[in-house]
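Just the one chain here, laid out as structure tokens, in the form predicted on its own.
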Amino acid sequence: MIIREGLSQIFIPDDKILPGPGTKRVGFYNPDQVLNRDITVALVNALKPRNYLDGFGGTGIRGIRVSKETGTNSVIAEINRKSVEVIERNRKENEVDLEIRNEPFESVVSRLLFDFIDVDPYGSIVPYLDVALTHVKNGGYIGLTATDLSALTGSAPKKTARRYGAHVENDRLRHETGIRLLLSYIAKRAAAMDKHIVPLISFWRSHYYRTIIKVSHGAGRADEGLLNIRAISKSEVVGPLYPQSEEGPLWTGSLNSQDVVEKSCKQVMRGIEAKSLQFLGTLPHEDARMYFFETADYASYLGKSIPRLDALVELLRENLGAVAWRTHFSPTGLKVNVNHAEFLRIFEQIAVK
């Protein structure tokens, strides 16, 4: 089967596309990925790094991209020799020149000096993540794709616990959890190296988190960077309408950098779909405050029914002057500039209407 993605042509082995997180088999190709790969591409792009590593081939689908639409020097490790085959015979259709190593991850990132290295395993970064940050250039970046969805949100509490070292509830806020849980554990890691991280950009979408982080050395600002981690009670960070229930550890910075972002979306490129540019310009909002406002947990502790959001948008605009935001961890949730009392204040009255 023959697919077109960005400005490539792909050969996937498969008759058919199956979606989701995907097990190992010859030159798999997730669909569900492309806005993945669309925003790894204008980062690239804007982020300009000498030497790019797609770590987990597949079908090359992601190096080819990047080394096709940014003219990145690209390497593409898969360990399986099948795979390389498909990778091989979709080089050479693309007409791009990059170099494809059958070799695992492990071997190819300590041996080659990269300055941007892709981590998109099947399931938990967590065996491939040291490796990573200690062969990462000093000033590189790290992209990092995690589909061990029910250790992060605390679905499989044993899971969080022996992965992560963590407790998170599974809740409606789960996803900004799972993203603030992951970033924690990255940035512990690379502490203990005496490496700082900063995300750039870090998103949830069906099965799987995304964060490209930019790694720096020093051991003091490796210490700044641990302030940014603690436990946390939502009844506390957000609301009493949830219980007294300690957290993490949790990231508790920023999620995305805005110059990045925006340098990002400026980005001209053919191949990138407008509805991916047009998802990354909204990342920066989801640090207008640490979790959001989920107005089906406000309509159930009120026992209400969930208004409209635009409705509700527009009321406290009117009385508060406040500025809210979608945000992408819930179809339901709202990212406002207010505290919990005047959000419920606005929410209640928008409720007895």
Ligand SMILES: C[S@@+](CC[C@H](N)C(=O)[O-])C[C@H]1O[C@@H](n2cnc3c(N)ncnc32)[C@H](O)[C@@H]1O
The other form holds:
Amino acid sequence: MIIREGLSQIFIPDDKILPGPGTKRVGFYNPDQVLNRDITVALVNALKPRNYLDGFGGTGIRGIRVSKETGTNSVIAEINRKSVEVIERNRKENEVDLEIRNEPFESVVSRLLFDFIDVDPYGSIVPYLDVALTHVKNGGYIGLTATDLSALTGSAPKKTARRYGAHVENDRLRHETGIRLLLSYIAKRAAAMDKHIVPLISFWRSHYYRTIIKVSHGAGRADEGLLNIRAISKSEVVGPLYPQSEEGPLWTGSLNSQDVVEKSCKQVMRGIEAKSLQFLGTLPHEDARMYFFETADYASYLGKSIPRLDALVELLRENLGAVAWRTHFSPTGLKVNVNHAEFLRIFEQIAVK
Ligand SMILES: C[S@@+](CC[C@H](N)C(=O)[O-])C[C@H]1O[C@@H](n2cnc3c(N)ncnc32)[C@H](O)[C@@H]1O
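Switch over from the form predicted on its own to the form predicted in complex with the ligand, please.
Expanding to the full complex; the earlier chain stays at the top.
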């Protein structure tokens, strides 16, 4: 079947496209990842790397879109011979001039120099992270898509401990925790190589987490970066409705760069869906504070129902002059620039038994 995405037409061997993490198959294509690819194209366009590696090609859609929509020199690596045939067909159909390598990511990335490396494997990024960090150019970028959410959110605690050396609670705040656990792991691996990371964007969508980081050399800066990593207790960070037990180690620094997001959103790009850019534009609000206020947790803490969120936002503004944003981490969560006691006081006024 042929699908259109961005400015490209892509041949997919399957007749059925299923959302979700999917099974391993030739010419793997996932419609849940359109947002991921739209945002990647917008950032590549804004950051202007000299070249781009789509390290895990599938149908080639990611590398083809980057090449066609941003004009960046691109290479696609794909280990599976049959998928490479699909990528070759798609390259031809879309008339893009890019290189396709039927080789493992690990060997392509270590022989050619890239300043944007995209890591989009099935499952965890852990087996590929070190090689990407080792070979990315100084001041370059790595995009990482992780689908091992059971490990990152603590729903498989043994895996969380084994893979990430961490403990996290699988509660309603789990997707912010998951992203922060992923970033703490990435920053620690980078620091071990005397490298420092800055997250440019970080988000959760259905079955995956996506982050794009900037990587720079320097032991001093790596040490500074490590100051962003620590074990936390939600009781301390959010409020006493949560247990005092320790979780992490987690990344406590910013998840997004406001400058990069603004620059990326300013570009008028025909291939990118308006709703993807709109979503990208909201990401800096996630840095208003570490963790959102989960109204479902406050409601059960007080034995009340969840109030209408727009009415709560209005009351927070009227009484405290507070600014509140919806968080993408939970449909019932708010990021607000107040503390727990202030939030609780306003919540109590509006929540009904
Ligand atoms: C999740 S899919 C990639 C999807 C694609 N990036 C997209 O946006 O649609 C993973 C792909 O990586 C390929 N792959 C797995 N291990 C690889 C490796 N070590 N090097 C290169 N390709 C690999 C698989 O054959 C599969 O096609």
